[in-house]
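Okay, so here's just one chain, in structure tokens, the form predicted on its own.
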Amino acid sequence: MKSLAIIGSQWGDEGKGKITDLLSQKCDVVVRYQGGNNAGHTIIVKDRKIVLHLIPSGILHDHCVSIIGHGVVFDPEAFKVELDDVLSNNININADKLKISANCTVITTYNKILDAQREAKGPVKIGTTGKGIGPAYEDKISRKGIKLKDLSNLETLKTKLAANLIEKESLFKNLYKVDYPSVEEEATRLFELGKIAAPFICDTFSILDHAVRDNKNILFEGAQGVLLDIDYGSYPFVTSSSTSYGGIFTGAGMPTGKVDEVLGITKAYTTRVGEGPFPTELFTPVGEFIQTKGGEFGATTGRKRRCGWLDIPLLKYAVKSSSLTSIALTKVDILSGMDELKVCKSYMYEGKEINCAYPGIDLTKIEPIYTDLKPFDDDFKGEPSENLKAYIELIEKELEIPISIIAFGPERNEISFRKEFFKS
């Protein structure tokens, strides 16, 4: 058996999922294990644009099981919506390929007028996707959760729902003053909605123990990055769940204990979607070119992201804090031709030159220090540049873990591997 987790070394779209794509045909198991449809992977196929937001990449790739582990909350609604999106591009789905645990926390209408709400009228603007993913999270938390195996009994389903209203009924009259359904409307919709997703659900935590038994090459993908981690991102602008290395063990379960090797995903510059402090951000015609040449729109929100350089201590510290063995280092083509190149080495933080990010540091306080390089104009049809080159080494050196996968473009055939995954 090897064991492999795809995790985002920043703030999200790094571009995991053609990653998680290639590496796939090579697995047995492709497992998903935290967030929910606010994450998005595109991933391109014969000129075809595949977005997934539930369902795990290995779905495209009719060998592979798709496994939606217990720490992933599950909009029913939108796995419809998914659902007949993938088999609209001849994707075969069944029982046999996908499994849903049936432990997943349920995301409710509730939830999402709860999140929408906050968004629009709370004190503090998190730039959350309003899919109601975190109140999702809290009713988990809070032990008022609902549970996708609930929705095949309607009656279970009413007195769970209308326990969980009670709080939220008071804030969504007297607070938000907004309608919402009745618990006999909310219950009749998940109850209809789950019997689209009943084929699929099981026992997904006996199902990995069986692959892990077997032999089989497993394959953990996450969602966001490692930045906007619940414990280890830039709080409280993070997502509401384990997006580290961690979370595969909450979320999933990996009888070994352990993964064999963590791979980073890890742009050639830094992007951020939505609120929150950000070092490099770049608020000049760089910035903007990087953002227009890059296309950095948000596959789920259709937001554009914000853009800067290179951050050397965060990846450090997303190194550290997640186990990572190795880097994919993708869009690289996207800074080829620049006229300047900066990479952010340290940071000036309270009086002192620090290396690495830590948990709850202020970024609103740091002043990045940048190091100047010499820009690359590569056209990636032979051997890289020497400045292209000096660009690697700088990563590989200042983060003391290679760089395994280079990326420069969106198709299957644009990554170069520089090392071999699953050996067969």
Given for the second form:
Amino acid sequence: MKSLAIIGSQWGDEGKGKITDLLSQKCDVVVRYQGGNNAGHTIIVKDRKIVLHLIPSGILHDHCVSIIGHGVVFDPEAFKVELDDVLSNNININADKLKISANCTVITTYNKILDAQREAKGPVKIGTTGKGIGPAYEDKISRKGIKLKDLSNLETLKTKLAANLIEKESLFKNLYKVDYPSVEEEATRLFELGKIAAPFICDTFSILDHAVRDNKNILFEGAQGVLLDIDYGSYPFVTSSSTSYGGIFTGAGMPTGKVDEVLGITKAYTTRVGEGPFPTELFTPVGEFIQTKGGEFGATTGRKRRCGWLDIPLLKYAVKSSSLTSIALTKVDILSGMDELKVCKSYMYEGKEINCAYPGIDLTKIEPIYTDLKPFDDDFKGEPSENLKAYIELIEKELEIPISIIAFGPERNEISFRKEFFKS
Ligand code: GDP
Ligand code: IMO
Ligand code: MG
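What's the form predicted together with ligand GDP like, now that we've got the form predicted on its own?
What follows is the entire complex, opening with the chain shown before.
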């Protein structure tokens, strides 16, 4: 195997950062291809906690080239903060290790204002991260986007920002009645911030193209999760990028390459931050217990994550829509020692039992059907108990793909590989 995709199979925060960090040890290249600093990928190394938002989780390894592909929306201010944070953690970053596509769409202050105003005053609250992600993707798709390469020329930047502002100005003044920076102010800000990103900006397409041709080990680090995908997800309560497998081919800049395996990162239960349907959500003390024990707070916004039992119909959909070839089951330790253990194997929907959350199903109108399992109480020091084995086997049987990794703690060594990735 030469290329592997890491895809969140639920609503994000499944533990992608930890798995990417570990698998990067055997990789030459790690690529982020969608999303932006709405992501929060946590890596725990001994007593240090590093949360990466924009920079790929491969950055912790000196031999790895980390690429931010053109499908990512890039906030130069957030990048500055993250760069400082990573450097202050004694992680080496230089232009050989980090490559950022000149064609990334820039998140402007205008995008962030729009995101905040819509969330505060719009008819539908999505519960976004407030990072300007949706409006930046709108700019891109409507061909008004500011590209990272535009930040190097102040005059061109002013012209593009002026064109970009025309319609938004009307919204800021008339609809939202909110202050916003002038083109002059915003251009100067972005121009200055652009200097910080400049050493890393390059043609990442060619770097990836060479890496594929040179048979390098490549890892694609997805952000968010399948159910947050703009097309496959629980629309409109989604993010604005292609978070599933298909996003790689447009967002990384690898149109013809093939990805050998697709690893679906799956939390042993389900969580969600923000608004939107959540069939197995627990509103009971059990949900609170999982939330507290699991430390389920957003790595980007600090919001409490909603918690619920594992949802097999959603995962079946993720397997199909992202061509998952195996599962990394994370946070199994959080379920250890529970008094009860349930899994939702199917839904009752419009009088029929269905076992896959196919598109078109109104997730607010389904009734989850639960199977009770015997709780497990493993300390993960030896072989899994019979009850834990039963949990794992049930998931494998239902999803019809193997569980290749089991994670049972946030630390790097709290993991069991049931398969070797990137054989050397
Ligand atoms: P990501 O966005 O998918 O990278 O996930 P987040 O970093 O947002 O959230 C996952 C959280 O769970 C982080 O705090 C991780 O340190 C932690 N974590 C990852 N795997 C495990 C695990 O197996 N057990 C426990 N207890 N924590 C884990
Ligand atoms: P990682 O990569 C969990 C959610 C937000 C909101 C919706 C839209 O850490 O798994 P946006 O700001 O993207 O327009 O918000 O998507 N969301 C995430 N939820 N993990 C993430 O990233 C998320 N990124 C966005 O909470 O519901
Ligand atoms: Mg996260």
